[in-house]
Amino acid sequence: MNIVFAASECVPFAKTGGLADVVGSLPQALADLGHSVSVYLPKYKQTKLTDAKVLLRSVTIPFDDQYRFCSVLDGGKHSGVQFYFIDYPAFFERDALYGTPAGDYPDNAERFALYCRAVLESSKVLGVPDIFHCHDWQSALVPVLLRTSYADDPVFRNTHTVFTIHNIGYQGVFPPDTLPLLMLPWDLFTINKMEFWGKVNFLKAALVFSDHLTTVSRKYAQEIQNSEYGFGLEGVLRSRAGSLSGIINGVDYEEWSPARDKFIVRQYTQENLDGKKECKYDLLRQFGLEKVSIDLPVIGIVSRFVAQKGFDLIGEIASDLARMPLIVTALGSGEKEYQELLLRLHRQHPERFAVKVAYDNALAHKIEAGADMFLMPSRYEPSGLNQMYSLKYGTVPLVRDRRPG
């Protein structure tokens, strides 16, 4: 079967949470049982390639007010899994994947859009799929411009999508008229398809026009489908109940386990955790701590800074976090509301709170390795790999308790 993944990230070239590592492991996956898998993923500034060739020069995506042009790259073969790099720097060279800590870039509806329309476009000469896997919502156009602007091309007669869904609250909401600027119909503007609250909805879309729906889990399926949890979508995911499936995140052990991690300083494993304590000293050495006791137990967190990870819950108990005997070490980015409430915690008890601004997959292998637990009070998560890959690493999560009472 050939295969072809759409997503906005995937390690090791693009991250931001945790689609970035499904997206990085399950072709490989796949490739494994015999499939042929290919991977498009836009270029941005922070993507590292080494001499990639250009495979399509020109492709050409049609705009209300213009067409643009953007190109395709060689990524290569890496685990069996063939990569292509989606080239349009107006949109993609920038600092950032999908805003600033201040809010979204104005131009994402556009910006991925123009991602979606490239995929359709470049898989007619690279290689044309049984089945696109679409990952949340900037790769939600790909099943609707299948069923829509393509649905008469011929080269896709036979091709079916799949989409999943890692995390409901992220949905790609945008202004009526995102649909003439994306050359859309109109008649996509109606409560049983894109509208949504007066707006127009790219993961409503998805739901409606995919052939399946997966998400992270199975309980995460069931919960989507109420309102607590659903975020508007539920009546439409419960219309698509026979259509959605939970199917829980998998995780990449040949990466996340101490006993072969290259990231870290020295490794070990269940039977033998000697090591450990030589990755906590490295750990505390990274974040300029290396005169605090080794013997104060160190909190991990590796996670984006916003709202729906705890992190208002975090700011609650800050100050008395800050008077026990422990240390914070903090990893990520996101909201500027968080950012700045960590980046003052550390500066208001630099040896009590460590905090680092940015993506760094070396360090996050250095805190899940070094720390003692993991702290994780997420109000909602959809799966969580992270505290998956705690406890690889015999390090205690710490989550929220959210039973009643």
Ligand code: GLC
The other form holds:
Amino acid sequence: MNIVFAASECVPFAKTGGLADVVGSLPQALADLGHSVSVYLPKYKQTKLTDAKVLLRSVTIPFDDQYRFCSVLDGGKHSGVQFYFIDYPAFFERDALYGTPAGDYPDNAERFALYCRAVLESSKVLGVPDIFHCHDWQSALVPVLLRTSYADDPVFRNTHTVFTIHNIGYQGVFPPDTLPLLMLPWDLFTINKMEFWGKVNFLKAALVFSDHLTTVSRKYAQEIQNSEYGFGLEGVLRSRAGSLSGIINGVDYEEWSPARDKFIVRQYTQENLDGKKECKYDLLRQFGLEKVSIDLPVIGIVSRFVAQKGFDLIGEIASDLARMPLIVTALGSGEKEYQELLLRLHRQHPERFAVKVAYDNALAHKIEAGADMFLMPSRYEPSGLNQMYSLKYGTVPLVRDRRPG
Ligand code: ADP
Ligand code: GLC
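Pass me the form predicted in complex with the ligand as well; I've looked at the form predicted on its own already.
Now the complete complex, all chains and molecules, led by this one.
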């Protein structure tokens, strides 16, 4: 089969969270099974490409006020998977993928609508797939356009769509006038299509228009069908329950295994944990804590700084933690509120809380390997790769017990 992935993140090109890990490894696994797989990504400022050839110099994307013209770059073939990049510097040459600590970029609807239309238009030239596999709201307009504006395009007559929900907390909700701006028909603005409490909801429309839906664990497939975890889309999901599968995320053990990890000072295995102690020394060194006793337990945190990850719960018990003989090493970036919370804890208790506000892949690996425990008290967690990595690294994951009482 010919499968095209459309997603906004992918290791090693651009990443903010687990979506990138999955889009980095699932296409390879499908290629290993004999499928022909390509991945389309936006070309961000952060995306490092060497000598990328321009494959399509001009792809026309209509907006109501003007046409925009993007190009498509050849990212080459890696482990049997072909990569393409949608290049439109006015939208993607920015300091971050989606926004700043203060909030999302105001033109995210235009940015990712351009990306989705570009995927459809370029695939007509570079190879029409049997299946578009789209991920999260940023690629949600691919199935929507395919069944609306592109419904009569003979080229896509036999093309089907799979849409994976990685996190239903992010939906791409915009004001109604986004529809004419993006040249989308007003008849989409109904309760059983794209309308959501008077606004336009990209994710909702993908849930309506995709042929099949998947999400990243069996439990999450059930959870999002009820009001506690469905973020308002539980009704739509219940109406599509027959086409929704929960498939647990896999882990790429080439990348995340203490026996192979290229970022840690000494590799180790389940049978011989000697290297883990050296990794702990190294981790303390990374945070300038070389003087503290190696016998103190170290709790690691690697996270996007967002409410989902339960930072308010950490805040609530911070003074108890500060009285305990342990060290917390935290790495993360995201919302200002949680950055400030962690930096404040560091200022108040420098001997307990070591904090780095950054996105740093090497340090993320060092924390997984060097910490004794991994703290991830998420309010909800669709799948959660970090706690799965922790199991592999012999780093006990501490998670939130959601049972009542
Ligand atoms: P989510 O996808 O919700 O962010 P996951 O636990 O599934 O949560 O995946 C998070 C991924 O992002 C992991 O690979 C983790 O190592 C990585 N990550 C998160 N924050 C950072 C950061 N500040 N620096 C480096 N890696 C990070
Ligand atoms: C999302 C979820 C996370 C999941 C990841 C990859 O970011 O929050 O739980 O592991 O996607 O599917």
